[in-house]
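One chain follows as structure tokens, the form predicted on its own.
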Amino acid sequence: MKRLHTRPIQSQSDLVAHFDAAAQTYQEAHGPAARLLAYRLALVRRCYHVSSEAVLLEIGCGTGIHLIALADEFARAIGTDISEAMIQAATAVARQSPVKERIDLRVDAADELWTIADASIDVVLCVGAFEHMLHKARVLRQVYRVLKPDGVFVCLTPNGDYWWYTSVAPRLRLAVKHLSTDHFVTLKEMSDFLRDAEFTVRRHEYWRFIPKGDMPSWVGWMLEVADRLGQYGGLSWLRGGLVVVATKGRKT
């Protein structure tokens, strides 16, 4: 196994530089790309019910693989990312889409969203990016601002309570962070962030996220077995991924 080395991040410009450098060679590191993408898309689609006139925004969209796959289900699909190189890579892929005219890709930090108007978005999606965002509370305030009333925020992120992060990796003395500023939120932390931003948390679940690219192969096999036990036994600490769905509006 190639040992994971955590990159020091001192500022937002360091964060941008990391993702700019990764953009051209960015690929799925934790298993079969097509199968894992299909799995994540199925999870996302269960989280909202909107009309074909709805507008989707993905923050931290990276190379746009989720946004572009979902674009034909929305009237508009907007992707934002802090990295210009990631947006350039996503644009190259989007040009091949049969619904490329619906796709709009922009360089825009998630904690600013200066290119997005107030109350203009039906669904905001964040997949595998929230853990890298430096100012999480500020991000969620911006998400709240741009959502329409009753708009939906869907976030798929690593589970901060996952035993790989809390127990196994520390005992094996293995790094789990790609960036020094990475933070994997627990369900409680995420719920608190959302409530502080005036969201209503509608539901949560756990999903199969096993960072196989960051661990020895035998550990990946062990965690995959444990994940299935956690899924059927309701043991959240054995699940690597957290899904949270929240809405802009009061709880009814």
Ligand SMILES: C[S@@+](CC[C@H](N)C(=O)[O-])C[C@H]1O[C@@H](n2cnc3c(N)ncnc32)[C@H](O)[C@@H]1O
Contents of the next structure:
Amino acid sequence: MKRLHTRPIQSQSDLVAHFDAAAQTYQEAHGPAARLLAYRLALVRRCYHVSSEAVLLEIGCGTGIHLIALADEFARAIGTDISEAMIQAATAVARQSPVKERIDLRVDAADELWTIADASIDVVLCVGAFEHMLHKARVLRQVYRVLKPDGVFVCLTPNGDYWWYTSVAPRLRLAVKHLSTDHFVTLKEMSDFLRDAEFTVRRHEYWRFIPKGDMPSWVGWMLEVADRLGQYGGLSWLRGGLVVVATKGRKT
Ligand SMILES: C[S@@+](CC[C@H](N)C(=O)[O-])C[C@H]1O[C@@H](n2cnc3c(N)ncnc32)[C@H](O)[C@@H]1O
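Structure of the form predicted together with the named molecule (previous: the form predicted on its own):
Let us now look at the entire complex, which starts with that chain.
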């Protein structure tokens, strides 16, 4: 039976060491990689309408799978990550891209973004990384700073209200966190974080995220059926993923 073991993290440098070590063998752990990537990219593309002159920034880009796939739809695609080994892995993949001249990868923590100028970005994307970021309020302040007026922040992250996290896993005494510092935000928490950083939350939805690699396979299948019920019955606690779309500036 698959069992997740949570790694203790005391500081940001422990977190960097974890992702540096994971970078070389990093791969999709929760199902068929190509199908899941296509599904997430379709979700992301629905979240903004921008011209081909626009600039994309992905924070916590890891090996760059989303950034590199989206790069030909933007004038520039910048990926940042706190892990140098992740950026090296992404750079190796980006070299094979037909639009490699548009892709720019940098080691830069999302709570600093010191390589990114104020008001220079049209879309900031964060996929499967916000839950790992230690300083969430600081991250959102930096995202706000680098976005142009009316720029869009799109975040795909696990849903903190998901019954797997709140009920099922605790009853089965199964761990749900890869890192002790992982935190899965609820819609309410995420909305509060965003409002505190002066964002306007434009919309949210739930997406099919089932961390199958972290659980026994029979539980994965049960959660898959439950996800369908949640989707068609509007039961957000049965949905594993949260998408939030926010724009820079208060609602007028
Ligand atoms: C699970 S991986 C996801 C990578 C990529 N977004 C994807 O979907 O394949 C999480 C990434 O977030 C990065 N990360 C964690 N905390 C970060 C921070 N504060 N600033 C920038 N990147 C961070 C990690 O180094 C890692 O590459």
